[in-house]
Amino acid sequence: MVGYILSVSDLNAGYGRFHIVFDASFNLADGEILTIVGPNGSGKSTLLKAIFGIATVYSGLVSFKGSDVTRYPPHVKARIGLAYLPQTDNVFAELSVRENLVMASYTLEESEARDRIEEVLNIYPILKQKLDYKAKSLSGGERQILALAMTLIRKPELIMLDEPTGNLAPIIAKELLKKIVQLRDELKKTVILVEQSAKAALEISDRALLMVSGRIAYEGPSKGLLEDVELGKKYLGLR
């Protein structure tokens, strides 16, 4: 498993007695974007939560950079370089943009925190113009950019995004997907992306998982899934 930033083997997971993910296995190389797609209720978000330590893992293995991290709690996984960004409730709505960034850097020394905040503001200059705005006053796309900025302050190596374009207008969703490509191409991050907008997400990713009823029905290059007429038509609404 060494050589992959993330390896998942025979993972079974869910919530309490509700078994949702069955025997999931895949590998992810450093610097790739992996898109996970599938019908509603197919276990996509639960797979992310199991990897990060939020959902219950019944059996199987999660390996990060060659080390078994299956049973590590989320705060430990965050400290060693994994990040999980939920679709909603991913910023402090009543705080300003500036205060959100400060909160994200609370574990750092003051000088380092200041430097990292400046770094993310240079990456996402739109936030510079709104430092004193409350997060709840931002547009949906701006809130997701703020959430990405807060995540990057902690310098993760692997970023897991759970439906980041959900509820966004198509033109805003397209711009946010460009920001996700930037994570890979310019910031050299590895990304796992759960998305309902299957075609747009697959077009910007390197590899894909198709989940159906809690099981992986396809694992391979994104291009291969886009070109699979039968799977695309049956499960993803592609034509």
The other form holds:
Amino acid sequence: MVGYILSVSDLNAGYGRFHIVFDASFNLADGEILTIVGPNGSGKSTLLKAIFGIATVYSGLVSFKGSDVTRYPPHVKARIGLAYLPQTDNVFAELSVRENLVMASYTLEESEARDRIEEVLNIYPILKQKLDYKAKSLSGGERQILALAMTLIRKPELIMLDEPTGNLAPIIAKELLKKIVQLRDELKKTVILVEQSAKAALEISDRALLMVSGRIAYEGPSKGLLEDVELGKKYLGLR
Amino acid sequence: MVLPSPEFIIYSIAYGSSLALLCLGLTLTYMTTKVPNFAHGTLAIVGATVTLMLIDRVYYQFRGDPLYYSLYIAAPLIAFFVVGLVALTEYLLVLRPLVRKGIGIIGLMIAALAFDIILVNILTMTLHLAPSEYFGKLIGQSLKGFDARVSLADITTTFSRLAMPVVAVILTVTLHLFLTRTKFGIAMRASIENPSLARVLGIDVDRVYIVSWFLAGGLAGVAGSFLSFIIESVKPAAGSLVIVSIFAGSILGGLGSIYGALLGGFLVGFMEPMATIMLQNALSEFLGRTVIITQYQRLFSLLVVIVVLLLAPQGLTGLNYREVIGRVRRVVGVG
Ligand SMILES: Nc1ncnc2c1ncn2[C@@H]1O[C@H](COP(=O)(O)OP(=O)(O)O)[C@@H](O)[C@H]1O
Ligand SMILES: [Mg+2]
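For comparison with the form predicted alone, provide the form predicted together with the partner chain.
Full assembly next; the chain just shown is listed first.
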């Protein structure tokens, strides 16, 4: 069990009485991108929420850097190096870009917060010109970049992104995927990515996980899933 | 149309200003906890009661002395903290435990009503039982005679009526700076918009709610302290009259924005006496004899509630004029 930043074993999770995810197990090595694909409603978002502590975990184990974090509440997970970007409403629409960044650094010391905001603005310079714009006036792509910047402020080691390219035009989505590759290659982050448009995402990722009806139907190198004609046809609309 | 006197216009501006603060508080608590707080009118009366008792215990002896003017600082300030704590009690002891149990909006509304009834009774007992230094009895006193008179040119008005709008503007600007310039203020706006995202970012959303309730109560205390000089008499049940206008102003403001609440509250508070007196003057002229309709003043607020909910349920802030015109057509039945 060496080298894994995240290990999930036999995880059962859902919302109150609604059991959604069944016996999920997988490992993720430091510095890799894992893409989770699968039909709508198959439990991808629920799996992320369970790992982050928002959905209810009935049984199973989530360990992060070797320690059991299964029962940690979300704000504690955020403090120890996990970040989670929700599928919807992941920025404060009524707040300016600057205020959103201040909120993302809420728990940090004043001077440290200022430095971190400066850092993420250097990674994503387009935000610099929009600092005083309300987030709701940003384009879809800019909004997702703001959301990415917000998750990066606390220097997380593992970043979970739920359909970040969801409502974006294909060209913009491609740009955003490049930014996600940059997270891994330049900033040395580990990334879990949930994606609808499976092909493009699988091509940039190292590992893949296919969810069908709340269960993991494939877990392995993403190349393997891309080349699996049967699964690809059935669940991913490839070819 | 016969225009009201300048004195009456000053009075209406003062009443509108106090209502703006009350609507702001109601909207603030509504945006955080999603409960329409039926006790908000009585909270203002607690502020009025604080002022009454302060005059009875301390200020009666200073009448005519320049020192008397410090009442206009001491009373709102004490009322701010006392009523802030009362509102906090309502949230911490009544509403928050119910919210945590998963009680729905109807249950919460009934709980707020129950708190209002309890508060009215506590006030009644206090005013009956508390010994009075000067009034003989405290309940039902009019404080109109205790408001310092001010003459400007040939207009005679009172100090509280001139001070209320100024205080409302100062408080509004302060609140605006707090909400936009301080980290905690920004966190308040963030928590109101998206509590789950705020929690993910490590913001203590519950503390934001606690501050909101305290602030809402505090502002009601300040407004009530000034209202004590305007309303006919300081009695516990008076809150049930004010609450109608508070709801009207808040609904007009859209219940989703504190700036909308300020505008809605001022408009309702200013227009209610103005429209009533103008209608009264017009009716008297038309009928050739004096007609008194000021006791029906609250009808104006009720009409505002009905008209806004029918034509623009999002209030002023959500206005889409084309849609409103469409609704007018449908309601009136043309086109
Ligand atoms: N808050 C919730 N309460 C109950 N059921 C939910 C909730 N959120 C999602 N679900 C259900 O869980 C299932 C999986 O949803 P989700 O994890 O969002 O799927 P995906 O992200 O793969 O599209 C769906 O059937 C959905 O209706
Ligand atoms: Mg999803």
